[in-house]
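The form predicted on its own is given below as one chain in structure tokens.
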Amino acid sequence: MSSRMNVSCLPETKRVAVFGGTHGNEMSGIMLINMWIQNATEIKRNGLLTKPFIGNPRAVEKCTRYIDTDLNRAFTPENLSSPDEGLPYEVQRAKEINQMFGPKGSSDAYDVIFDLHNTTSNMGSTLILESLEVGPQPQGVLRSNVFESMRTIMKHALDFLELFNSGVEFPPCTVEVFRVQERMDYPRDINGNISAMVHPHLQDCDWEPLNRGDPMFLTFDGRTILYEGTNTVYPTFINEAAYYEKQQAFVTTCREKLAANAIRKASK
């Protein structure tokens, strides 16, 4: 048994929400949620109320990322406290979701929310704070391997919560993480138009080291633009389709190891 000094005691998890369709063209989460709405047996666990939920039904119906604005960026304090009249669809939807599963920071809020996303980048299965990204998968396309990967991750996540609630103590461990540093835009001309592509040596190399002097972009006339940073970084979201409008070619991260205490359910 672990030393009591090194154990973090956390509240029991009682209510879990699983979101899909926050972006209406990310098909794995949408299909899983619709499947679980029809038959929730797969996501039932002892002592847990698990609710599957489609975040942006209008965007799902049109198989587009969003209708008026990105729902994933709409949960700001300003939006959630704004009057209801004349709001963009996704801002109104964010307010509705906040009331159903929150409000944020309140004692009535759900204990855990899993938000299922797909990426066009070659990121594999990635946990991002409260979100889950699995790729690569084109927008509006369903791939069986990505679907099954996301399904398996959710099974393990819910199994973990059930074990935690039952009183199982999980031992201390170290966790490798990638901390976001900088968002890198594509090279642009004086009119703001993209003037270079992600270099083929970087394309699909999410989580791999990018060192000073490595190829980063390739201009349309064949010139290579090198990475000039002083430290090795680990790019991800490389050439993500949804981020062209956000002027982002990829993000750089640094690799770290975090030490985690043992955890168990707090005594009542």
Given for the second form:
There are 2 protein chains.
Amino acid sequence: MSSRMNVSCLPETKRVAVFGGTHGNEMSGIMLINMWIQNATEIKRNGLLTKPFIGNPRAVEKCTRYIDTDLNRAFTPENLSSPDEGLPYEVQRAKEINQMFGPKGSSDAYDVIFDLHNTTSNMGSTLILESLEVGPQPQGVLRSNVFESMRTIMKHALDFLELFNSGVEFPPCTVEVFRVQERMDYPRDINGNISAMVHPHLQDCDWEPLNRGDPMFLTFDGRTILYEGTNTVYPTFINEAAYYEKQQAFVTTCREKLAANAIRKASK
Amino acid sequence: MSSRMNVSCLPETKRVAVFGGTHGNEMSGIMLINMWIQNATEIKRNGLLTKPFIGNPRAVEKCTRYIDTDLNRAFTPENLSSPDEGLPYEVQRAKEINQMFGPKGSSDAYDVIFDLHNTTSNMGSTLILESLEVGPQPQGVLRSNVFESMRTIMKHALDFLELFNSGVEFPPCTVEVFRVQERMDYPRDINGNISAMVHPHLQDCDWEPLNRGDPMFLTFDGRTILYEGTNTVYPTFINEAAYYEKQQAFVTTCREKLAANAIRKASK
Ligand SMILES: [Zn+2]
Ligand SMILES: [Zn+2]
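So that was the form predicted on its own. Now I'd like the form predicted together with another copy of the chain, please.
So here's everything in the complex, that chain up top.
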């Protein structure tokens, strides 16, 4: 069969890390990881070493996003090669994690890392390259529905890797994805303070189309600010708590289709 | 008319304070107060001095509940009479606030203080003695629906005081209230770690009856824990983020009716 020609052959997956608590107030991943550290039965798979790991234990202890700086943005080449003295906690931690699970790009590195996050936005379950965002869930809160969604997704992800390692060939497929386009800030007054809120018609409408003329913000004095772009966009991370400090009310995305080849494990 | 005999005559209300940011990550009150500090038109009433005030500015700046300790629990007689040296930030702040708006119990004290809070629980709008809780809203997030509810309630509260001061007599009434009974902790393992979540059938069901045999918690290994009390209770503050550290999954309340006399301003 000629379809054989389009099969991508990829190396076996031997070591997988599952991270929770990269942000210390995102409870689902923290609780799952702590559970799996105590009892790993649920994440064991044939031929796979799976390591559950708390990314930012000091932030978890304080139930805060981070101590000094966002760990998720700390894995830069500059940080990873900086001398050890007087570093912000998360930069030091990024270096340790890079040593344990990397180094980035080396043959010693883990094959796959899943990084479990929560969002306060109404995004459902979202795979973002290697990270997984599940919401809506307030920071510092554990909701059973969000916990169980994350748990189920990790089950399927590990099942997939086990099947892949066993030699199963997965057929080609087309997946719909959302590609990030633009970061949208809140309207602000001349002092830089927020002067409007996400409009009630946009709040909780992650992934739904935003068309020219649709309400976007509501100012404190009751004025509606409309979306004036010409293209329909799909906002997400709408009103995420952690992004106020990043001057981001939401991001716009566009919908695309990606075609994936069939894949199977490379023969040795 | 004999009903006249049951009118409670109360002193005029001259000075009212409205607090936001007693907890620094509860955004509705913080944004309302900042708005009113810039422009007080909305809270001006005849014969009333209304002072908008940020309770915990350092916590607001860091968007965290508190710096050293919960300001809301810092107004104890011991704290208010302690010497000024080396105090936790919120204890020092409680002393300053007591000087500005009190002292507690003195004739210099403000007549009324409204203290604006948010909760992550699905409680709607709840008057708790002098404080007002509105939710659900994640910490660090500003939702327009919650903001507008709080704003509307404050409008009516100030309108009420203005009418009262003008001599209007308010008729007697009966109000249904919920009286707090018991604090319920999460189930825990022998190390004191949480071993169960609020059950999905209870989550978001603040103020709804919980009867003997109803699901209450779901353990991480999938077991349902039932409510076994004999009396029907009305849980609230269900899965509030800030109460994990207080070992509280929710509080139970019972429903009661309170009868209020007619009231009017005392003649001078
Ligand atoms: Zn995160
Ligand atoms: Zn509060």
